[in-house]
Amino acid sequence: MKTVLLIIIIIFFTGILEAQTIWLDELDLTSMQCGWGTPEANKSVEGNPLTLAGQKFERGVGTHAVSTLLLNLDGKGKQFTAFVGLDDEVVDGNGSVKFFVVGDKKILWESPVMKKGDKPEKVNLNLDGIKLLGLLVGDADDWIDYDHADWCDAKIEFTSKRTPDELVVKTAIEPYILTPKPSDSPKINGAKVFGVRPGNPFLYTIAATGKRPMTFSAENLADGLSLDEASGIITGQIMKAGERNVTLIAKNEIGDAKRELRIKVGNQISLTPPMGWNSWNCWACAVDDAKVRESADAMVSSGLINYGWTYINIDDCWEIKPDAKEPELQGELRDKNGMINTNKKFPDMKALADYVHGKGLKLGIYSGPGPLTCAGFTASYQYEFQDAQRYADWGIDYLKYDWCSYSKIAKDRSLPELKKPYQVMRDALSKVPRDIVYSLCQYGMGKVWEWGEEVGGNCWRTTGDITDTWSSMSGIGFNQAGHEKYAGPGHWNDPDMLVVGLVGWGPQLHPSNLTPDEQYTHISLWSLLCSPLLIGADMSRLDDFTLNLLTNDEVIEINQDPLGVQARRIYDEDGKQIWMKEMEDGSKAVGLFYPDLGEKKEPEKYFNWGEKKSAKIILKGNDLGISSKFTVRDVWRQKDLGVFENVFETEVPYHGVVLIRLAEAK
């Protein structure tokens, strides 16, 4: 009998020193995906004391939606606690989200729609039996603005020893590249026309690929312009309007290749959409000279200057910040003339854009309608004129000019108070000598992509800023569904930046959160639907699988194409889309996708399960205003598929996408 009590009772002391309790604050955070900014451990996604409804928390993690985190439990777990709500840092008025715990692809808790000053909701479940555990904060279908999330008091206990290293599912895909490297023969690729005013400074890089050494030369170039042969820059003046076609010419020692380009000098400028880079995806305000230089430099020696891509943009935090503690931020805003001046992390504005210029690419540089940016510093309220003039002073090619602390100017919303500071400033540079895209960001705000071209934009954001997610990006992206009887040569519609590569908003960096499928998605729809293309990476520490999605010269191809017509959707059924643009020369560039958009309505679907998915897409040649046969030619892999009669069909990956280019055979 002894016996017996002894073995229960170590039985029973066992169980408990195996049985364990972990905090989901202890738990490797960098799987936990989040809409905007970085998950924090006991602390909220802005860095404050996690607090809600004035109960203040000492353990947990802040968050934002749309958030997603999926832990295995090996079916040892047996209870997880947690209160959960919306921050109090959350501004007045903003903000709501749900929370659901998803076990095993089945709800087993949801929470109402939760907004700022809710009481927390506890959650209390058994997991008896649950092999995997997703926690997710959604939206509330109303976009994720302002919706910081908190999980606090968050606990999972266990029936047997675990560690925290193990709980979490790391579900990252390998990525795979298709772009064929190029080849050693010379090839012209970049814009096939180019805007330029009457007067104004030209500049225009011979964008080509091929075995280095090589020499550029042009015909028919127009008076005014001189081309250097070893860069293939093209500087100088046009005096006089109109077009000139100028046949371009670069040269190796395996052969030559030769491209037209169309010369428009008149009033508009941007006739394809801006490609390049900005520095606000990586390093928000831990910018200064130095990283800008360093992004110069990186263009051209990764060789994207030979795609087209042009600009180097400054985002904010250059200029002077009123009330700053850090020294390098403070000065006189302005000088006695009502010039702007910069922070000391930019000691030579001038000296930086000659410095860009000299690897033929363009700076860009930001400013907003109100009396400070969005993070902050000195903006443009009142001294447009000057700043527009100071900006042409330095040689400033791109001017991002976000609303931000307008709305503390503006009346109300109303159309006319919503135009009225673009308007401002577009007139401002139009009094300038130079050539500056003019790319508005205000969020969408009042359909701004129906009035953008009416104020003297160049492209207009329609939407609000994209983080590296699924929901974030998809969410954007696949919503520019009729938008585009708006956009063409001059004036495009701007979904944001593209979030491939080491993004991270500064100063630490992370890969881009979306899978290889949602990157390859990512820049195929950006380029279907002319979007600006806008690297936000780190341009130092481009990896070969970013680059293959930078530098596939048939893709940028779709983006550049001078017709100018953005891509529309013309399928959009179970889960599946198909969006279709039309090309210069007839052709048809086609995207099929699986973006699976009903996640929002299942839960679940936000979370991979370790399952491998496609779905079958079929497309056919009437859809797209073709009777006869047709070619397809994929796009991503530069290889023919065949010719095909009516109909063509292909397996698409789950999130991913088929990028084709179709035209009637001959």
Contents of the next structure:
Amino acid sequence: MKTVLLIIIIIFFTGILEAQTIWLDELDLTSMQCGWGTPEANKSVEGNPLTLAGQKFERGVGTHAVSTLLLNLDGKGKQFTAFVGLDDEVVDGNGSVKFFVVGDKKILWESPVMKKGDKPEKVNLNLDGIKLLGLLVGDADDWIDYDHADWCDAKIEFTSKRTPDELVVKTAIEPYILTPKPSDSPKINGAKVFGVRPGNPFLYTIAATGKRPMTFSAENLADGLSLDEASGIITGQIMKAGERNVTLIAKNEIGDAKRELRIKVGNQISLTPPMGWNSWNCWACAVDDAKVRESADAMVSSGLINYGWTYINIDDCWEIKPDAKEPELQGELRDKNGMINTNKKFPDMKALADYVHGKGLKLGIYSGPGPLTCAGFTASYQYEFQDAQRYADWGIDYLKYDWCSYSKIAKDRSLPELKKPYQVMRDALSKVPRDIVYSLCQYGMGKVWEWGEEVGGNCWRTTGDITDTWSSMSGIGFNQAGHEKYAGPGHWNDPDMLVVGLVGWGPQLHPSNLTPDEQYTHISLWSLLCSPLLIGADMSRLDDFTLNLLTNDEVIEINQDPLGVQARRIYDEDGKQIWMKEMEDGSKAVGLFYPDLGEKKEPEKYFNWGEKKSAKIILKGNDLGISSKFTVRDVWRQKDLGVFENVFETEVPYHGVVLIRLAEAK
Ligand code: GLA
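Can I have the other form now, the form predicted in complex with alpha-D-galactopyranose, not the form predicted on its own?
Next comes the full complex, this chain leading.
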């Protein structure tokens, strides 16, 4: 009897010793999705002490809506406790969030809508039998601005031993590569039509895949242009307006390829959506001259240049920052002639532009119509003409012009006030002898798509900032329906930059939080939408999966089609969507998507519960205006699927896409 009692006592105490507590701040937070910035252990999302309604917390996790974290409790959880709320760091009167705790797809707890200064809500939950636990911060249905949310003193008690590593659920689906390797024979890619203004410097690099060495030549090259045989870089200037048809030729030991390039010398540039890289989504303010050069190098060494990727765009943080603490950002904002200065991270912008041009690429820069940029650096207010002149002197090819502090200058948000500053910079750019792509960035205010072309924009952001979460990317991408009538050659809708590869708003980076299927959706949708394609990744560390996303010539061809017709949504039911884009050759590019967005977003829909879901999507030729038989090609796999009569059906992965090209069968 005594022995039995002893055994029971031993088992009891071993149980207690094994039972343990894991704090949220001990977990690897790279799998936590966050609508802006990066989640922080024991700090707010902006790196301040966690503070709710004046009360400071030593421990917890600071994040930003929409934020999710899925934890594998394996039925061993006992209790979850935390205090939650909106962090005091946000500007008064801004931000509102709602917290949810979801267990095995059921809502276990939800907070009221929480604003700054609200007393922290206490969570105290029994976790008996729960296998997967989801923590969600939603935006309380009013968009995510200022939604800095804290899980304070958050911890889980377990009935038996668990380690922080076992708890974190990593992306369930392994990356899978669809893009076939290019053939060794030459193939010419990139834009088939190119706009330039008379007399302005001309730069176009023939993009071609195939075995190296390769030599390039051209038939009927326009007067004033010359072609470098080894690199395929065409430079010079054409003085007279009009259209020139040039035949480009790429040759290697296996054979040659020929393709027409239509050069339109006139008033329009950006006849196909700009393709390139922008520093913001990876480096943010950690960008410097070396990183820009490294990105240009990588654009060439990775082979991306062979697909038409061209622009290397510096975003915010290259200028002097008034009141900066960092010595490298300090200095005179402008010289005595009012010409803008760079900060010490960019010692010689002209030399940088020469370097980038030498590789056959183009250099972009960033400013805004207000006194300061979004990150608080010098912007163009009242120096628009000097700035345009400066950009031209340096050899800048692209300007992203970001509203931000112009809020303080504008009298109100009326249309004339929204248009005015963009018109001023347009006039300035038009006076300089250089083709500078003009990218408006004002997050879609005043339905900018309706007047972006009128103020001379080559593209305009239609949304707030993208981040590498499903809710952000899908929320933006699938919201573009109806904008198609405003896009066309020289003027494009811009649903923001790509969030693939290593991103993170620097200096710390992480792999995109989008699943592989979500990334295929991202690139397919942006291509169908004729969106500018600006890679937001660390270019020097592109993995095979990311390269596969960015080097599919048939996908890029959809984006770069000379007709420039943006896809429209032709079907939206039961969580399935079909988008269709008319192509110049009469064929149609069609994306069959299964975003499963739902009427309203139920909290459990934010999590990937590990089930492999897919949906059958049926496409009818009639819906596309095709009455006869049609051929179908799988664009990502670059495979013909056969001839179909009126109906094509296919299985589409959850959050994924099947991208096809259809043509009437002969
Ligand atoms: C805004 C823009 C971003 C980026 C930053 C730079 O948020 O929307 O794309 O340019 O400013 O500060």
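Quick caveat: nothing in here was measured; it's all calculated off a predicted structure. Residue numbers count along the first chain shown, from 1. So that the term is clear: the rigid core is the largest set of C-alpha atoms that superpose within 1.5 Å between two forms.
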{"query": "Exceeds or equals 2 Å, Cα of residue 586 between the two forms, core fit", "finding": "no"}
{"query": "Residue shift check between the two forms, rigid core fit, residue 569 Cα at least 2 Å", "finding": "no"}
{"query": "Per-residue C-alpha change between the two forms, residue 433, threshold 2 Å, rigid core fit", "finding": "no"}
